[in-house]
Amino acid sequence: MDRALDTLIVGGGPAGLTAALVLGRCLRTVLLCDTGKQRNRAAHAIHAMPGQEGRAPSAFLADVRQELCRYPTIRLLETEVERVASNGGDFEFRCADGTTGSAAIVLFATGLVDTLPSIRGIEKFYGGSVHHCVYCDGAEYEGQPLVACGDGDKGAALALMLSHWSAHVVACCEETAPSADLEKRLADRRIPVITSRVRELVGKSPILEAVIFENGMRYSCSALFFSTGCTQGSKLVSQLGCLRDERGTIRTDPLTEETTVRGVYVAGDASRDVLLVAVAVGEGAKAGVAINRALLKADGLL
């Protein structure tokens, strides 16, 4: 077993690299462990992002991993962190790689998965013109046709938001109607409601041309937005016994990150709060300063 570490990191997504830079910074022994998994891997370019605008999230992730090369106290590795558990004071943990150790405190930055829609071939198109968040994607189609899918009131909610950007949106509320009140303001909007499934997209990926309904009608569109929902990435945090709020989110300090099991923290999509690149590398170097913090205090110097 690795000697104690100070901060063992599981998830190397834009908050988890972050969170380890920052600790670098601070003579802080890191080892951050990634799968390779980030939700927006399947994405074309990083949008919101102050100085990273249109560029390749592979690029962007690639570059902080190599400045993380110049700090000695940080180690990454390519494997998955199968298991952590309380010792009464540190987190002893195990990697699929065999690694194993102990470290005075975990922060979790393993993000989100999204529940895809069922819809044959999806995979060919999403990140390129299927998407999952409107303040990522939804101004490169500026004025352009475009289908929100969701069941009922989620795929409605969806259409009256992108309406914001396009004039020319169709709801696909699957196989349940939206609420009187919702259905009434699509209605005022001129967004069509459709309670049928999408079937098939029609195009070269990525580019979306047409979706085609179960019902066999066929649409024109340049992109499908969903909202069919996500999971953590990882049950690890849950099974730490940290707490969650009524919709699911893993409960944080919002100064420090940190959950309500002492020593365990979350930072990035994992948190639930506002899901872009910008808001995961402020939570990571938030995370990382308040771990920082946390650590002298323990050593007497706070």
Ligand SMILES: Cc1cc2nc3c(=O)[nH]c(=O)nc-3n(C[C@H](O)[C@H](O)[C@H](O)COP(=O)(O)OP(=O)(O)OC[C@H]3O[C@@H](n4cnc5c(N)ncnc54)[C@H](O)[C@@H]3O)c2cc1C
The other form holds:
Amino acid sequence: MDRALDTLIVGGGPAGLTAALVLGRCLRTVLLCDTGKQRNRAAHAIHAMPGQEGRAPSAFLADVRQELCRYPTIRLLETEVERVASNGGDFEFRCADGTTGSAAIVLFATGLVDTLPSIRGIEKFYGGSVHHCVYCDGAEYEGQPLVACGDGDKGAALALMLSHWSAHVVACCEETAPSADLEKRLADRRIPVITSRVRELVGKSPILEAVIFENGMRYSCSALFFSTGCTQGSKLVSQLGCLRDERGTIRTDPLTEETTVRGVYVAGDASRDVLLVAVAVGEGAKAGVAINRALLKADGLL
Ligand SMILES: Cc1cc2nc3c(=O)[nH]c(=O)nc-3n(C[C@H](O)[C@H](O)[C@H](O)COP(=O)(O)OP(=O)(O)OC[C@H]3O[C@@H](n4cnc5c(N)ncnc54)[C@H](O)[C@@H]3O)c2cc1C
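Structure of the form predicted in complex with the named molecule, please, following the form predicted alone?
Shown next: the complete complex, the earlier chain at its head.
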């Protein structure tokens, strides 16, 4: 087993990499393990992230990984962390490639996994003209014909929101009619409601030209937005006894990103604040500073 690290970072998306950058500058020994499944890896471009407009997510991440090379105490490994357990003092961990060790602090920056609607061939358009986030991709479709997809009220609410960006929106509520309230609000804005699933996406990947519904109807459109939810990228943190809030999300201190278990931190999408790269970077930075402060305190330097 290796000597105890200052910090194990699980996840190498924007949150984990930013925390590593801050901790590298604090001369902390860090192992960052990553399985390379960053949430936006299917996207063609990043939006709403200052200084990165239109860049491929992979190029942004590669730049940050390169910047980390300046810090000799930071080690990056492409492997899955399979187990983390407290031994009463440190946290012992084991990785899929056989790496084992212990760390004083663990940061989970393990992200979320999106549930894609079950539409044949959706992967070919996902991230190009099929999206889930209006803040990430809405502005690119101003005034263009759009489909909002989600079961019942989810599709209806998304259609209402999208109508801020374009007046040409169709609400695809799958097989569940929306509630009376949402139905009225959609009618007030003349947004058509379709209670039939999308069967097929038509176009030359990644550019969508139309969708065909299971009832046979075809609707020409530039993009499909969906609202189907997402799940945690890793179950590891929930095995450490951290308390959750009423929505089931691990509770974190908004100033430090520390959970209710001392020495365990959660940052980025996994903490379920606003789900944007800029916020993940911010939470990673906050966690990095808080972790260094906790280590300074332990050494009697703060
Ligand atoms: C299609 C799409 C497009 C998007 N576009 C934008 C956009 O334009 N602008 C924007 O601001 N946001 C966008 N987002 C949101 C953005 O992707 C997230 O906010 C951001 O990636 C969160 O960063 P993170 O570091 O928290 O998690 P992630 O980037 O998801 O990284 C988590 C990492 O942890 C790894 N991991 C998980 N478990 C383990 C384990 N046990 N061991 C090792 N590694 C593990 C994963 O493989 C992954 O690499 C988009 C999201 C999607 C789905």
